[in-house]
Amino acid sequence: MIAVIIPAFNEEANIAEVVKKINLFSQEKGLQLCPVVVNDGSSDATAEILEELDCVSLHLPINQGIGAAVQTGLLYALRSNCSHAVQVDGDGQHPIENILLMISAMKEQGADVVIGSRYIENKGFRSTFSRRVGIKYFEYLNYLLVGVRITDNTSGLRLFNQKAIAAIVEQYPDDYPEPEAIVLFKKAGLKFIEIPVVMHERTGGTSSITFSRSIYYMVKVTLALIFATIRKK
């Protein structure tokens, strides 16, 4: 079984459609995909909507950030002995068919983690200009710190095998985890790769990351990356 981890904070406009698409795709392709929605303390109707959907719903009592939500989903995957876990956004940006591409790439290249990147082929929705600047910044910062260049550091589309889940679940970064997780993968001795994917623009609702939060994000994650690099294994 593959756990499809979906962090959700105030995603009442999108979450039902995301879960339904995963279940439909699972049936059409004969896959064992299990949507695992982690409701990160939503204040809208997300929790109520989840009760009507065919999915595993896990509820955090307060909003703790995407990292805590992903970690909760990884813990579920580990304890449920899932063969893989794939992280997708709850806003509809990640087409479910990308999962097949990621599984194929993982098998072909013997990877432990596969990251879907918008910037290898530069197709589809590639975020706003300000966020692209931030993504490029983290690409170079990670390269400077650990010698690894990932073109889409902030991608929330990631596939993990059992080895990767077990290696990172206890230390998974909180809040805004994606760039810092690259350091974690490296220090854990995991093989991680990127593949080109196409993403869509958010289908409904609004992003929780405003301009001011973007600045806060860059400062906080920069410090987190530096400390993660010098911290002992």
Contents of the next structure:
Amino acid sequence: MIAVIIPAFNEEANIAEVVKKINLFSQEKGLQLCPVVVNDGSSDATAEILEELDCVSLHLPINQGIGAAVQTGLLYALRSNCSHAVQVDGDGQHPIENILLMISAMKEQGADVVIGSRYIENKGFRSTFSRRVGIKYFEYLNYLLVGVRITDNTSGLRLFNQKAIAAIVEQYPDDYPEPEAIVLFKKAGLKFIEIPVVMHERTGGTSSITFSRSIYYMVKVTLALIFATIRKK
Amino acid sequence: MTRIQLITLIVSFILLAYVSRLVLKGKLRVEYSIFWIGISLLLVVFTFWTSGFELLAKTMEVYEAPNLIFTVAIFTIFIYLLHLSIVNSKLQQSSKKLVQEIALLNQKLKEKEHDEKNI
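Next up, the form predicted together with its partner chain, please; the one we just looked at was the form predicted on its own.
To see the whole picture, the full complex is given below, headed by that same chain.
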């Protein structure tokens, strides 16, 4: 069984469609996808909508940030003995069709983690200019720190096998987790690869990172990356 | 280098090393380390750029540079204390919510167990 972890904070506009699409796709392709929605203390109707849907829903009573939400999903996947877990954003930016490519890439190359990247083939929605500059910055910083070139460090679309889940679940960062998780993969000796995917623009709601927060984001993640690199395991 | 410069430099590095150690050991979150790392870097900057304070004082029309230092430092400390109070209040609020949630869950669980026994 593959747990599809969907962190959702005030996603009433998108969450039903995202879950239904996953269930439909799972049936069509005969995959064992199990949507695990982590409701991160939403104040809108997300919780009520989840009750009507065919999915596992984990309700965090207090908002904990996207990293902690994903970590909750990873814990669930580990405890219910799922063979794999894939992280998908709750706003419909990540088409679930990508998972077929990710699974076959994982098998072919014997990887523990597969990251979906928007910047290998540069197709589809690729975010705004300022955000792309930030993503380039993390590409070089992470290359400097761990010596692996990842083109899309902020991509939330990731497939983990059981070994990878067990290795990183304890240390998974609380907020802005994606770039830091790359360092964790490296430190845990996991094999991680990147494959090209196409992403959509958000279908509704607003992004969690506003421009005013991006400077703080850069400083915090830079420090977190440096500390994660020099930290002993 | 004067003696006071050397002392300031050593103190800043000790502060930086200690903050880093706390973060590495998981005793201080990266968010909170930003403030302390910023402070120690600022100390290093003004150790070497000694005329900087005089310059700042002049542009802000403060007569004595040390007065500016004290004013800025006290103001910063007050603001940071307020920030910590806010963080603490938020923590208290969320722990209360958590405890209540557990109590309600417990009650639900007991009710269910009770029902099962009676069937």
